[in-house]
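Only one chain is included here, represented as structure tokens and corresponding to the form predicted alone.
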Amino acid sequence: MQKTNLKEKELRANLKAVVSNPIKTTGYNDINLKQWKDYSDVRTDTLWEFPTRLKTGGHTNEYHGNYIPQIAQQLYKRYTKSHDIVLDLFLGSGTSAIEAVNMDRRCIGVELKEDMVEHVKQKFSPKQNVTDVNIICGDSTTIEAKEKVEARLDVMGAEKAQLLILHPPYDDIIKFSDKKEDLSNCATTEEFYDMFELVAKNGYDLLENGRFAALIIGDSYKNSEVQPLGFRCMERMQRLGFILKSIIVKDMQGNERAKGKTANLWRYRALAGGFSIFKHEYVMIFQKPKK
């Protein structure tokens, strides 16, 4: 009887602790699910429309081809916690790193171009370039780049990253450099897929179990037919073991520059060629299995 009473008291105490605890999270973000109605700024739909690109908080529109900061904000709120490490294997002009600092996250970025690496480093203080942001000049398809990321993770006190960002070139639409390692210089679209898969494999290995990855990509039009880059890259990631969680369609209003003068020409080409003008890109969300 005494043991039964002790068990009942213990159960009641545990229940009281649960009821009185105002915090309930998924474990991979800071969202308190007991107050879920307070997070109206966090998108949970599959159509994202952002009329303009955010140009505050250190962000500029200096580099053609970078993704808009609002995407990073949504991804970080939904899939990371304070002080988590974001790994971006196509860092570019540093959108992922800038927003990581703004939102009390950390970032490791890999960028192929030496001049871009030095340019992005200048956006942060010397201390931030050690404690909050680590930028590696390297080829994300290689084992060498993977080992460099592992070394930076060790310095930052972590074994794996908590969020993976993949924003590759959209095949050869924009040439980012003259380097043969650059995915925008692939001889064929099939080669582009193969090289992307090498990068995604490194990302998979460097990502913590149970955590998320985001693929930001659009399609292309080549040889009079659509090249479904988004879905082909999605298939490559699934082949590696990633679980597809969401396919988000994002309008491209915030990305385009200097399209106004050529809009009529593209409309003529569309009418003449039987195709449609791209006004969207994808944000595809994946999860690495927990085990």
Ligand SMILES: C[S@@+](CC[C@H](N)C(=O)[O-])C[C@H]1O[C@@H](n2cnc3c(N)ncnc32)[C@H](O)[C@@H]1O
Given for the second form:
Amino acid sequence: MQKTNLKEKELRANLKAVVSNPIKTTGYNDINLKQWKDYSDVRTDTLWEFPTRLKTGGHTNEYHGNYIPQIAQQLYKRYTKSHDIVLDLFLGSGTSAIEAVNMDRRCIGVELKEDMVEHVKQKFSPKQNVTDVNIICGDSTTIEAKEKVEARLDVMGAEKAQLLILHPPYDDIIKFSDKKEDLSNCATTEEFYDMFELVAKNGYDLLENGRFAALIIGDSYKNSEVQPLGFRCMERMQRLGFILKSIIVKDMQGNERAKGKTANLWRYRALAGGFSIFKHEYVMIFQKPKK
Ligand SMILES: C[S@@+](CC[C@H](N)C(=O)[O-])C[C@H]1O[C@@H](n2cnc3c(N)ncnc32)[C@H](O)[C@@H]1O
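Please move on to the form predicted in complex with the ligand, as the form predicted alone is already shown.
Below is the whole assembly, all chains and molecules, this chain first.
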């Protein structure tokens, strides 16, 4: 009887502690679930519309093929905590790194093009380039790139990254360079998937267990047929062990460059060829299993 009373007392004390604690989080972000109604800016739906691209906070629209900073903002709020490290294996013009600094996160980025790497480094102070942002020039499909990221993680006092961002070329829609290692230069779309999977595997190994990855990608047309790049890359990530959490459709009408005469040409081609003009891309969210 006495034993039961003790157990009950202990339970009541625990319950009181839980009720009186004003903070409850998931452990992978800073959202206080006890005040969940205060986060109306965090999107939880599968349709993302951003009528205009954010051009403040160090962001410019200088790089054809960059993603809009609002995507990074949403991902960081939901899937990272302050000081966490974001790993972007296709850094491009550095959108992920700029927004990491703006939001008190850190970033390691890998990019193939030397000139772009040097350009992005200039966007940060020498101190930031050591403490907050680490940019590596390399081929993200390789073990060498993975080892370089591990070395930078070590310098930043971490074993793994807390968020992975993958924004690959959309096959050969935009040619980013003449390099053979460039995913936009693959001989076939199948080869593109294979190279993408090598990068995603590196990302998987470099990501902390239980943490999230985002794949930002659109589809393409080739030989009068839709190439579902998003879904095929999604499958490659799933087969590596990533758990699919969300398929978000993002309106890209603010991004598209086809205006005026080009838009009319595409409309004619659509009507004549029986296809539809892409107005969306995907933001797919995955989680690495906890163990
Ligand atoms: C779609 S862009 C990423 C743009 C970036 N998210 C931004 O906002 O600026 C893809 C980038 O991947 C780079 N890339 C292509 N193949 C690569 C590889 N094997 N390793 C590393 N980067 C690569 C390209 O040079 C290009 O800058």
